[in-house]
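Single chain ahead, written as structure tokens, the form predicted alone.
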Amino acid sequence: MLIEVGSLTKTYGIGAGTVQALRGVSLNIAKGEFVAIMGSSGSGKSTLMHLLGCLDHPTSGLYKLDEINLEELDDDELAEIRNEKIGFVFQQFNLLSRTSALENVILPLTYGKGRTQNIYELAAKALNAVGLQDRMNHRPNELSGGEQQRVAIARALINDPAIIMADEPTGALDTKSGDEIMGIFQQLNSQGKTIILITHERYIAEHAKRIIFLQDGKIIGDEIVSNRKTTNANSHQGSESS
């Protein structure tokens, strides 16, 4: 198993403002996998991403990623685990407006250690995977909302990374463009990559193979996609309109 959980807890607050996020959640997730955690505003979804992610500390509760106990390392321990094992994609796209889309790639570069290769051919590489070869020197106001995503899953993939975490990733994205980057995922799923998808929508759930079902804090579901969707990720290169 990639991912080994077992009654992970998290509260926030003290005294009368306790909030309890995550209430003994359990699961695992093996290499390879694409899962999605569907649930509503407040069932603890993203909670439990940033936990899955490394950025945050459980309450209670074992984690255990790629055979190492979390629970054992410290803050630094974390931050290397995290920038080496996982690349994250987010709603908003997080980009810098004033850099082209090759330097927004190239970003988690400065953080990691040891590269020999030059840097500007791993994010050129990148950025060719999601289908913006011909795009790199564009800043991000000049690229659509859907190449803006498409930057940010490269640059998720810069590192390498043996996990993507998706964070609602097609939330400010129309449909079409919305369906172009679940492609996108589905296309990294068949070449290895583990994907964890967060989402509140069933149609983008059902792009997966697995969802988990999490309802104030608890996993109420957990149940193999039979209809998976499918969508060709380079159908509309270039031409997302959001």
Contents of the next structure:
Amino acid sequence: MLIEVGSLTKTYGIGAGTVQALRGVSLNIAKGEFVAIMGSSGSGKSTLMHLLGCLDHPTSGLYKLDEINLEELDDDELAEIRNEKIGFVFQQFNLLSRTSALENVILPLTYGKGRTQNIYELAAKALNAVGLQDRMNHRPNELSGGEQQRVAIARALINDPAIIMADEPTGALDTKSGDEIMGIFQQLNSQGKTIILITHERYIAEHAKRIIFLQDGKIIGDEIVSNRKTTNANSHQGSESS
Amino acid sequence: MSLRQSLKTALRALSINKMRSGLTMLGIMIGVGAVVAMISIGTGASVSVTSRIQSLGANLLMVTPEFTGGFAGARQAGGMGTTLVYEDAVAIAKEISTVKKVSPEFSSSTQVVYGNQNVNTSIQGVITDYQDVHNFHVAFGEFIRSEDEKMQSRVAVVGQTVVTNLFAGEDPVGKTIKIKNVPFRIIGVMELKGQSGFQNLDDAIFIPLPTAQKRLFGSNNLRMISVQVKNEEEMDLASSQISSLLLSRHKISDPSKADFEIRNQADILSTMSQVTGTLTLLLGGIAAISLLVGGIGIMNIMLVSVTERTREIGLRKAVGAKRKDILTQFLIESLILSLLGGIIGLFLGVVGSFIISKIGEWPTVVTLNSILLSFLFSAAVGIFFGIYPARKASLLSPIDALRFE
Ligand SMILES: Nc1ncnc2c1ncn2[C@@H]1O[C@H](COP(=O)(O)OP(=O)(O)OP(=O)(O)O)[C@@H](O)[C@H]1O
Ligand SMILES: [Mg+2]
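Now show me the form predicted in complex with the partner chain; what you just gave was the form predicted alone.
Everything in the complex follows now, all chains and molecules, and the chain you saw is the first one.
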């Protein structure tokens, strides 16, 4: 099992003003899965992703990633895990401004171990994979939202991580660009990447193979998508078929 | 993250806000520039004072009148005590074996007239031995001879500055000048001496001591007795011999009530270097305050930068940056600001002190030490004032940073 989580809780704040964002979440995700996490605003989706993505420590509970027990690791060791095993895609893209797409994509490599050769080749390959081979030297402010998000995906891919985690990656995009992004995720998944996607849109979630429903910090549903939406990633057309 | 990468990242971050980085560096530039210039002024002063005092001669003792009571104002009024007389000098020369030559000296400032020109200059009443004792010789013409002393003749030897001021450069030998309305024939011109200790001996006129005392100023007193000691090793011995001789001549039993003071080179040197050292410290200290202010400017800008780039820091952490990586990134930024500012400031300081020495005619010395010091200092400022913002950045948690609006 790639991800094993047991009774995970997360409480924000101390004293009277505490917020219980997660109240005991248990779930397993196997290698190669494409999971969407759905729920209304404030249900704890982002909180769960931060924990799964090793960005934060849980208040209690168990978390094993790739058979590594994460409770015992300190911040720097978690940073290493994030660098090697997880690629993040955020709603607001979070690209470095005034920095070319290529430079943005190599960012995780500069914090990784070893690999200092061919980093530009690797970055070019990753940008190629998201269809941005012509835009490598453009800066974020010269790219459309959809293109920026594709740069962010290329950045998430550069270290060849086992898992890609995306928090509302289509939230800031129109339907067409959103579909393109989902197409890229589906393609990556078909190449063996495990993908965890957070969304509050049923339509987006149905691009995944499995949907986990979250409410008030608890899992209230876990289903396999029967009627999966697919998008042709290579044409970036956003055409869909059922 | 490799150092090259960090440097690149830091330079990019700084170049995004060129104006801001420039202004921040300006603070350090001014600080370091001021420190370098001020230290060079102070060092210049102490070097020139030291060399001037050394030019007085190494085995020289100076006996000056010392007031043992009365009004402090009296000392300033004439600069001339009432306690040392010509006979004291004669006795020192005759009775103390460690002494080679003695030069009793009288001096006063007065107006000197040549034709329709007149200047205010220093009149030195001296004897023949003055030349040897002070290692200060006549350049052409001749110096005062012992016959001139005996006959109280009205002859004068002039310094180089006087030649320029009074004779507009023409040969003064043989000309007649009037000092206090008394005519003097010029018999020689002194060599160029340069500023010497506290007085400028180039701007002086030398006349026989008895002429000065009896004919011009009507005084028996001496301003100073300069004593040339035979051996440098016997300076202390000579000094104590002179002291006991003068005490007995002046009938003073308690040495602490002596009405004269004996000083040598070392004393004057140490006093002067103390003064110039304090001066250097004071100037450097004032300048260092501006460096401190510059450092605070760096800290301020770095704190703003950390806040502005909270999301960037969060992202970097999310993709694997460790504390150390973020810490070095911001530290390198502040170091670049301070070092670059420091180097430019150093340049400004060197140029500034050069200009000061040219325009202000004040000697300045830029030493390797002051260069290294300012370099180290600006690096230290960068690290000291950069560490807090950098640490603050490195301790941000990735999600807090990412959520930051
Ligand atoms: N740093 C924090 N401090 C305090 N409370 C927090 C913090 N982060 C999240 N919360 C609270 O935890 C709960 C879950 O937040 P979370 O961001 O996980 O929701 P979400 O499901 O991602 O919502 P959305 O769809 O709006 O993004 C919310 O009630 C939120 O107010
Ligand atoms: Mg959220």
